[in-house]
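The chain below stands alone and is given in structure tokens; this is the form predicted on its own.
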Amino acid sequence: MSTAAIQKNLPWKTVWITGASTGIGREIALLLARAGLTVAASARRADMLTGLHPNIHAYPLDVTDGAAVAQTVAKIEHELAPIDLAIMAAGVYQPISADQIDPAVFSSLMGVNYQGVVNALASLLPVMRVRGRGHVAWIASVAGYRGLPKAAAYGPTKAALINLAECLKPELQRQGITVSVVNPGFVATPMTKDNDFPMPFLMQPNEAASRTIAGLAKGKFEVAFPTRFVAILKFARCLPYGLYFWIISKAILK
């Protein structure tokens, strides 16, 4: 999608982005910024942020930080507009296998992938409801839908964000809060160029963030790509255990 064909679908003014270092986070701020958007870009690394389009207003953070997560809504809203549209993309990936567990990764990327987007709603929906408007969204993966192997501790942190996003969707919605969860499949990115298995349906970061612009301006509930990829997964969850664990027997672990 070309940015002029961006910017006539847009339905929002100012947007926060937390993960905007790198990924799709970084192509989202980039897409809406030269489509006129103002953008608040937040992640660990301040040096990441900079430079980056004078439509894009760096905010580093640390979302595992609660109150350094109030005082960033707080700021960006003062300094820059209400935030029409917030999208929390941070996150972080470690293939586990079964002999490999540590208490340790897990806690970490439950801090960041679920949790930090739990600080960010704490923060955004008192001010968005007293708006009676906004639009929160939340990229989680197709690896929530079911259990795959060397992603025991990364998987349960994304399906545990597609289940906060059916949980809040029907009260918020009542509330004029609009509630988008964001799964996509394999995106060439920092987090997925060390992994040592194949990856179908392979995507590019921008054409990522094109699809999740397009989706989330429709008001779509799920935003999910690439489409053969999310059936193929969509099917699996339907499958009874015994037919799924051999599937994966013969086609993952060889």
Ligand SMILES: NC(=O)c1ccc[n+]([C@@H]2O[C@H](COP(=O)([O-])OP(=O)(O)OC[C@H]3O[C@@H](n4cnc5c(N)ncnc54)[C@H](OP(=O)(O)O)[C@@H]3O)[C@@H](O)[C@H]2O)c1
Second form
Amino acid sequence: MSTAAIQKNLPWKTVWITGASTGIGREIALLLARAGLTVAASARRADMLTGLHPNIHAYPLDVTDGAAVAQTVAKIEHELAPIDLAIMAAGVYQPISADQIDPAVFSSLMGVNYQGVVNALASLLPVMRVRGRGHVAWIASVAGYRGLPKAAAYGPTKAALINLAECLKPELQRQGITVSVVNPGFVATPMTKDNDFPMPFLMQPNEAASRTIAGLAKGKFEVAFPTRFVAILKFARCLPYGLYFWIISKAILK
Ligand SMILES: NC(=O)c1ccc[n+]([C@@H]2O[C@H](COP(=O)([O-])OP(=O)(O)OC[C@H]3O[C@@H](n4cnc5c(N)ncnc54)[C@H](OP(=O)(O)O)[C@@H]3O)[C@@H](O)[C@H]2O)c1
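Next, report the structure of the form predicted together with the named molecule; the form predicted on its own has already been given.
Below: every chain and molecule of the assembly, starting with the one above.
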């Protein structure tokens, strides 16, 4: 679907996006703002949230601060309108080797990537439940499908987010709340700019934003892209451990 076609058929009016200062979150904020939606944009760097578009309103925030998240959700609902869709894109990444197990790094990644989403849900779900409608979505990753070398700190945060979505979807659906999990492959953003390995099927962030919004507008549970990379990784997810680890050691660790 073209961006213009996506923009004509959006089922939301007010959207809250975390991780909106750069990368995928920023592109999603711009796409939705250009489509005429009211966008509340959050991230820690306030200066990166201002002047993006007249429809984008800055709500600077650290997602690991539960009290600040609660205040921000209340402020957005008071100052703008009820949040129809929340997209939690805030995330951090750090590659580590097996000889670099630093609990502080693991805790930091889990704090932003996973607990940050839980903090948002704790404030969003009660108000959406009262309204009997709403859509919550978070960006996990294809890195959450199966364990990958160097991803020991990052991968488990994304696997946890996929599992969280599976846990919550059936119950929340009965309450009128849609749950979606977005699983991108490699996207060219500040997060991946220092990667020193080939990134197959690398996608631009505006394309990732369009794919995300097209999937969410259809109410999909999982929005995953690029299609061919996702198919390969989903196939790898079905492989028995012996074969999977043989391929990993031959193809990735070499
Ligand atoms: N790029 C990829 O290849 C790829 C692939 C799969 C999944 N993802 C996921 O997609 C999401 C967006 O990543 P990206 O590639 O767009 O990376 P990015 O450009 O580095 O964006 C990360 C965003 O998260 C925000 N953030 C980080 N820590 C935060 C905190 N404590 N509180 C609030 N905001 C925080 C950053 O803003 P501030 O620094 O201003 O706070 C920034 O806006 C992440 O969840 C990432 O894991 C990315």
